[in-house]
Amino acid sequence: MAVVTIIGAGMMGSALAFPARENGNEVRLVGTPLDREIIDVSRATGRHPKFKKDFPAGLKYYQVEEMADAIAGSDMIIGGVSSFGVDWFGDVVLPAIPDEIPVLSVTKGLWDTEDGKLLTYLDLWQEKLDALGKKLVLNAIGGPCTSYELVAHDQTEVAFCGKNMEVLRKLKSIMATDYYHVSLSTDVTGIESAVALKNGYALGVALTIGLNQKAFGNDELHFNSQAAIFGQAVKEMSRLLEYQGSGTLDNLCVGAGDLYVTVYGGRTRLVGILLGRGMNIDEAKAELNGVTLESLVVAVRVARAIKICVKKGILDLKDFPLLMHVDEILTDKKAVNIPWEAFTFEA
C-alpha cells in the first residue's frame, strides 16, 4: 500500500482519489485556499459537492493549513490545480515537498516567451526548483479524461510523462486499476504540449455547435461542420507539436482523444457554443459566471507565440487559420466567421 497525497480538491484532483483509494492506497486529499468549502463538504458527508457519487471510504481529508501533515510520509504527491493555481503551487506547494517524492501533476497549459517559445508548466516549475536547489522528480498526465467519468468508472487510458521511466513505472503501479489505463512516456513536451493545444481548438469545435443552433435550432444535430474543424484541429496541433520537437503520432493521438473529449464534455464546449450563437467574447464569459475557462488563456498563449515565429520566419501564418481565427474571437472581439476555404488544401 502506498501513500497518495493529492494537492488541489478540484473535481480532476479528486475524481484521481478513485482509481487511488481503490486500488488499496491510502489517500489524502488537500484543499488549497479557494478549497475550504469542499473539504468541509467531503469531511461531512463524504463526496464531493459536484460528484453524484460517494468518495471511496477512508479517504482522509485536509485543509491547507494541515498540508504539511498530509505530506508526510507520502509515496507520491498529486497536484491537482488548476491553471490558475500554477504559481501558487511552484511557489508554496513545491518547496514543502521532500526531494524524494515524486510529484504528478494533472494541471494542463502552455507559457509563450517573448522570443516565441512554448513552455509547459513543469519547465516553468523546474526552473523554480534549479533555483532552489531541490532535486524534485516531476511528472505530469495527459491524455482524455474527465473528472466525472473517471468517477463513474468509465474505461479512461491516460499518459503519465516524466524524464524517468523507472519513477514513471513506480507511479503506474500505485495509480492503474481496471478501468484506469496508464501509458508512459519520457517525452514531457510532446504529451504535455499535445494536451495544452487542444483547449483553444475544441473551442473552435464547439463554434460549429453554436452556429448550427442558431441556424437550425437545438433539435437538429449537424456533423459535417463538426468533422471539418476536428480535421483542421489535429492537422494544426500536429505542426505545432513539430515546432515543438514532438511531432510523434503517439503525442498527436493523446492530444486528439483529448480534443475529442473535451469538445463533447467540456467547459470549453459551452462558451464556444455561446460565441457561435451570436454572443462576443464578454458575453459569454459573463453567461458562465464562476465558469474557470483555461482553454481561453491557452488559445491566446499559442497564438501569441505563433505571431512571434512567423516575424521570426520560423512558422506561416497560413498554417494556423483556426486557431488565428478563434484568436481573433478572444482578443479582438471579433464576431465568429470561420475561414473555410482557408481549410482547403490541393495534395
Given for the second form:
Number of protein chains: 2
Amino acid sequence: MAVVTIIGAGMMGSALAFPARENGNEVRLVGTPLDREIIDVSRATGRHPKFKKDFPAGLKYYQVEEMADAIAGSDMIIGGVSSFGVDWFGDVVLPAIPDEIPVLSVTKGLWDTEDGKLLTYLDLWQEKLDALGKKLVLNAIGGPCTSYELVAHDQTEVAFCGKNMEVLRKLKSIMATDYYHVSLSTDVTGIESAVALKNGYALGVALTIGLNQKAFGNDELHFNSQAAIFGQAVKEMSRLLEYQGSGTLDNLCVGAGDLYVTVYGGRTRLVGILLGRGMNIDEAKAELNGVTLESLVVAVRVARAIKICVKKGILDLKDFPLLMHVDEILTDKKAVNIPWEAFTFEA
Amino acid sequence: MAVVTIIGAGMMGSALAFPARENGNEVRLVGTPLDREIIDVSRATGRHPKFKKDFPAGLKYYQVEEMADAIAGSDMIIGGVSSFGVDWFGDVVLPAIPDEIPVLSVTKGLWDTEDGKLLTYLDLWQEKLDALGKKLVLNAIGGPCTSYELVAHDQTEVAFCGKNMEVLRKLKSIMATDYYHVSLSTDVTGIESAVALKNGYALGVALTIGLNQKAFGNDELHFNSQAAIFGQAVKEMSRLLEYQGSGTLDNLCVGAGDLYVTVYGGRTRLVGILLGRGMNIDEAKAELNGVTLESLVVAVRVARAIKICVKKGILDLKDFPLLMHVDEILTDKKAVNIPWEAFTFEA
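Now that we've seen the form predicted on its own, could you pull up the form predicted together with another copy of the chain?
Next comes the full complex, and the chain you just saw is listed first.
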C-alpha cells in the first residue's frame, strides 16, 4: 500500500482516484483554490459533482489550505491541475513537495518560445525547480484517457513518462489496475508532444462533421472526410514529433490514440462542428457561452512555432497544410475552407 | 474527355462512375456475371439498386457479354470486382484488355504464400499477365473511401498506386474532382498492404464496442478502449508495412485513415460488436445470416504469414498481440479476451 496524493480535484485528477484507491492505496484528494466546492460536495456525498458514480470508499479530502498535511508522508503526488493552473502548480505546489516524493502530472500542453521551440510543462517546471535547487523527479501522463470513461472502468491505455525508468516502474506499480494499463517512456518530450499536438487536429476532424451537416443535414454522418483529415493529422503529427526529436512509432501511436479519443470528446468536437457549419471562431465561442478553449491554445502555439521554423528554414510550410488552416481559423478568424488537394502527395 | 470503362457494378465500382462521369468523361459500366440485375435496374431506372441517388446522366450500361464492346476504345479500365472476383478478373477480364489501356483496380486484399510472403492482387495478376506475355499496366486504388459517401460527394482522399508515375498522373487527371482527391504512389505494395491490413484491426476496435455494451448496456459508448486499440493497430500496421519493405509515413497514414473509416463501416463493425458482446465467430456469422466476411479473410492470411515469419526468426510474435488475438477469435473460435497489458511498452 502506498499513499497517493492528488492535487487538483478537476475531472481528470479526481478520476485517477479510482485506480489509485481501488489498488488499496491511501488516496488524498486536494482541491485547488478553485475546487473548494468540489471538495465540500465530495466530502459530504462521497461523489464528485460531475461524476455519475461514487468515489471508492475511504478517500480522504483536503481543501487547499490543508495541502501540507496531505503531502506529508505521500509516496507520490499526482498533479491534476488544468493548463490554467500550470503557474500555480509550479510556483506554489512543487516547492512544497519534498524532493524524495515523485510527481506525476496529467496537465497536457506545450509552450512555444520566440525561437520556435516547443517546450513541455515539465520543461517549464524543471526551470523553476532548478532555480530553487530542488531535485524533485517530475513525470507526466499521456495517452487516450477521458476522465469519465476511466471512472466507468472502460479499458484504458496510457503512458507515464519521466527521466528515470525505476521511478516510472514504481509509479506504475502503484497505479496500474486491470482496466488502467500503463506504458513507460523516458522520452518525456515525445509523449508530451504527441498528446498535446492532437487537439488542433481533433478540431480538424470535427470541422468535417459540421461541413457535412451544412451540406447534408444534421442526421447524416459521413466518414470519408473525417478519415481523410485523420490520416493527414497523423502525418503532420509525425512530422512535428520528428521536429521535436521524438519521431518514434511508440510516440506516434500514443498520439494517434489520443487524437481518436479527442475526436469524440466534448468541447473541441463541438467547436469544430460549429465552425464547420459556418460560424467563425468568435461566433462559435459565443455559442459556447465564452467557454475557454484550453485545448485549442496549443494548436495556435504550435502553428506559431512552425512559422518561426519555416522562416529559419528548418520546416516547410507545405508539410502542415491542415494545422495551418486550423490556425487561420483560430487566429485570423477565417472561414473553414479545407485545403483538400494540399493533402495529396506523390511518392 | 476520356472513355472510362468500369468492370464490376458492385457498390465501389459503381460509385466511381460519379467522379468519372461528372468530369465529363464517357463512362461505361459493365456488370460481372453476378451483376445482371444491377445492370438491368440501372439501365431501366438510372439508379443503382443500393444507392440513394441517381447515376449522373449519360452513363452507358453493359451486361457481361457486351464487355468487349465496352472495352473497345477505352482510355482506362476500372476493375470493380470484390475479392471473390479476383480470379475471374485475372483469367477472363485482363486478357481481354489491350495492352495500351491502363487498368485501375479497387479490389482490396492480400494473399499469403507458404513462405510467409504477403502478395497484392496486382502481384497475382502480374504473374498471369507475364505468363500470357501481356504488357498491361496495372494500378490500384487505396485509401479511406466508402462507396455511398463517395456517391454523396463527401470529401474523399484516396491514393492511386502503380509502377509508372506518368500513367498515374493521367489516371488522376481523368478521375479527380473537387470532392475526389488523389495521391499518387509507385509503392504498390505499400499502399495495397496498408489498406488491406486495416480490416482485422477495425474488427479489433469494434470488439471494444461490444465489450462495453455487454458491461454497460447498449446505449453507453466509451472511447478510451477504442482509442487504445486504435493506437495499437496503427503500431502493428506500421510493423507489417516495415516487413513489406514499405514502412513510409505516407503508406501508414493512408492505412490509418482507412482504418478510421472502416471502424464505422458496415459488416466488420457489426461482427466485432457481436463478438465483443460474447458470441463466438460461428454464432456471429449465423446472426449475420452467413454473410461472407471478405474483409476478415485478410486478417487470417496476414496472421498466417506472421506465424511463418516468426518460425523463420524474421518477426517477433510479441509485436502483434492484437492481430494474434483477432486471429485466435476468427481461426480458433476463441472468446474475446483482449490482451490489454500486452499493448504496454517500455521505451
